[in-house]
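The chain below stands alone and is given in structure tokens; this is the form predicted on its own.
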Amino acid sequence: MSVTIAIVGAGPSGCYLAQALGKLRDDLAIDIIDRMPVPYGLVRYGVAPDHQGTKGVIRQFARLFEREGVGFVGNLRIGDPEHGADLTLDELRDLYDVVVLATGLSADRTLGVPGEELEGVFRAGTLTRHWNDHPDEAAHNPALGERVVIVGNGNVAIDILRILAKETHEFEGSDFGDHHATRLEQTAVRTIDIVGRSPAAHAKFDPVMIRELGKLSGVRIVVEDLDDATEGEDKRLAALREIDGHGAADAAKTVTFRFGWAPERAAGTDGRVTEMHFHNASDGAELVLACDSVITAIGFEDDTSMNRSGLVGRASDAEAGVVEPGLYLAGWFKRGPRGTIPENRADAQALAKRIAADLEAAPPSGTRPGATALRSRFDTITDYEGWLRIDAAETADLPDARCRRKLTRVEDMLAAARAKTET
């Protein structure tokens, strides 16, 4: 008798997840739930279009569908019906003898400063969905300007500004689309001004990503507020003095790195930004930077819609990620908005071992139905034969120097899983 078990999120946490338990036991029917008809979830649809190297997971993640026997349920969103949800999670739960909950943190953390709410005002997360081409935020159409601000100074705001600062032929080879270039291109952004609140040897960025801004052509790059001191120099600070003055003077693109200004708030005129007010905490010095758009980057928390405060509040081991007998959190949606792809598989492994002990010790007993009752009650879930289809239809008649074209709308997402093959 097979033990059934939902991972719902097809993102990083739910693959690595499915994986690990796969080589633990050969009894686990699992299946990988996902709101959208396609599998991947943050690798898809959060990671830098231009970072197909770090997109290149997928590839590993294939494989669970294809040799691994795990099955694929998408287009089915699982929580609370005032969110849209189709089954709640207790329905989920009578379906199956373990549902683990691994959907991650999608909403943008706010500022909290008087201003954010003004039109020009714009959040990482749903930038970079918008720029990935995510159906929740295909129309959105960011007017930025010339002179741009990012508030944050981690890796999504790098991603941010490598994005903005490169010019339309360093786009090859990614699935960038071509009309979000062109927006960019006619847009002509100027300055770049990133601002952390952080002094710059306790940023959150990944050396590496700053030292991939050298490569960049058509950008002058300074960095402001150093520390004069080298010994004992850690990689953040080697990594932006190796940056600090590339390019030449009269570049069409400026960008300002800034260190110690923490938002004060945002002013405009007519109801749009068009300045950023900055203090220092150390000496009370005040920054006010002009500006046409700000993008904040300053991390993510809960949509509300699986009720995670309450899942977290009543955990019998919170930090294991264990709710209850057959119920679990995984990844971000577990500990926060915390760690890397690489270390969101150490947090998998760590879970799986959990969950098996649990199974060894009180045995599920009877029999769920898992995905069979799934597809006979919706008609409108895909599987990963559809993603297939999906995923050829995005990757035929290719735009030049570009390795994907994503479908923007769910409905032409559903269609392409339902055509047929043709022989």
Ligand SMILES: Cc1cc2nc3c(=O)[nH]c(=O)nc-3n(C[C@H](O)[C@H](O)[C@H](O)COP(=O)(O)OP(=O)(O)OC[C@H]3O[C@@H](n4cnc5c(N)ncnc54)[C@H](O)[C@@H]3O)c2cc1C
The other form holds:
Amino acid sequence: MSVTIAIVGAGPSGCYLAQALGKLRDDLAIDIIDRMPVPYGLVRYGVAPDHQGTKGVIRQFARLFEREGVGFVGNLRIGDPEHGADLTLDELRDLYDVVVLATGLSADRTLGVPGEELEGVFRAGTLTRHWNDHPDEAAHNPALGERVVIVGNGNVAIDILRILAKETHEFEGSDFGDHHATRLEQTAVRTIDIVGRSPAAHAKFDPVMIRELGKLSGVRIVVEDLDDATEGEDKRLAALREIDGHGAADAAKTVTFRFGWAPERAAGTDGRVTEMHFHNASDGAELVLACDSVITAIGFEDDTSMNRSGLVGRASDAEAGVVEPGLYLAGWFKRGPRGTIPENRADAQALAKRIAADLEAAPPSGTRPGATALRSRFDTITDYEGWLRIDAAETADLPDARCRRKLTRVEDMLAAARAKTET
Ligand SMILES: Cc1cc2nc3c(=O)[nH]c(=O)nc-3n(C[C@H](O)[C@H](O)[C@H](O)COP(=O)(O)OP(=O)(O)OC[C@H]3O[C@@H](n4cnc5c(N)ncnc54)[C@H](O)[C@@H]3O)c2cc1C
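Right, the form predicted on its own is done, so what does the form predicted together with this ligand look like?
Then the entire complex follows, led off by the chain already shown.
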């Protein structure tokens, strides 16, 4: 009998872990389970629609299901039934010898300042899921207005800035939905202020992301607060200096970078945000930006549905991701919302070695049924073949200049996944 392993979460960490485990032992029956009917986590629902090169990692992960015998079990949520889960963690553990939670961190961190609840204050995760057509946010209808303030200085903040700054034709080749592009065109964003708490030298974004902004056609870029930014003189500052002054003075949109401003409060009238207030920690100066919307992009945290703090609290080796032999944590869910897709790989390799060592030390009976039991209990789960049919539906009959048109409703995905048996 094979040792059955359930990896919960089909994002990069779950996929890298399956890859690494498969290299260590050939007697493992690995299933990757996801609450969505489709695999790949934030590669599909976080990475920006106009960064298709980054999404290309999917081709590598597909080999797991196509050649390496890993199973995909989609549309099955694990966790607390009160949070809509189909199966509890304990129930899942009864079915598998080993369970690994790689469920990511999807809740947006909040600023913790007054006024954050005002209408017109949006959160990065919600917005990026909406633009990536995640079914949870399909109904979301963000009214951004002409003047947008982005709070945060990481790569996600820059993704949002770039999407807002682009002209419609600049989405060619992406899977950014026509409806989103049309809505942005109608919104006619005029000014985008991106404000970071840290000085420019300590901003978190990647210089490559900054340089990419220098290719935008309809935008003027201004970088403030750089004058004395010599500390940590590096590629990031060089990239900012390069794009400072990009574009025509009369461009339709202006982007202004500002550094060293801590958010203090959002203010508004009639329940809607009209101003964002900041202060400078070093000299106490105030900055007030009039705006129609504020987008906070300051990181992610646990949505509490998986009791992460309880699991980490009782972990025998939290750093390695070991709760106890047979139960492990991986990826962002284990180590927090830090790191790019490739950075999950080394972590996954280390965890795979640890799991293999635990299996060696105490071999399981190998009698737990794994996916067979799931398939007989749940007739709504999808498999990899089902994902391929969804993929085919999303990439057939495409509008001009788009590489995919995502299905935005779970019902439609399930119908597409079942399509073969219905024809
Ligand atoms: C907006 C955004 C843009 C990004 N852009 C880039 C980029 O351009 N390049 C880059 O290298 N990195 C990027 N990153 C970082 C990258 O996405 C992460 O490093 C990576 O996705 C983390 O992988 P993960 O598998 O831990 O989590 P995730 O990718 O979040 O995967 C978690 C999976 O678990 C599933 N899940 C959650 N809860 C349950 C449950 N209860 N039951 C079953 N399944 C569940 C989810 O549906 C999801 O599929 C971005 C991150 C964000 C937030």
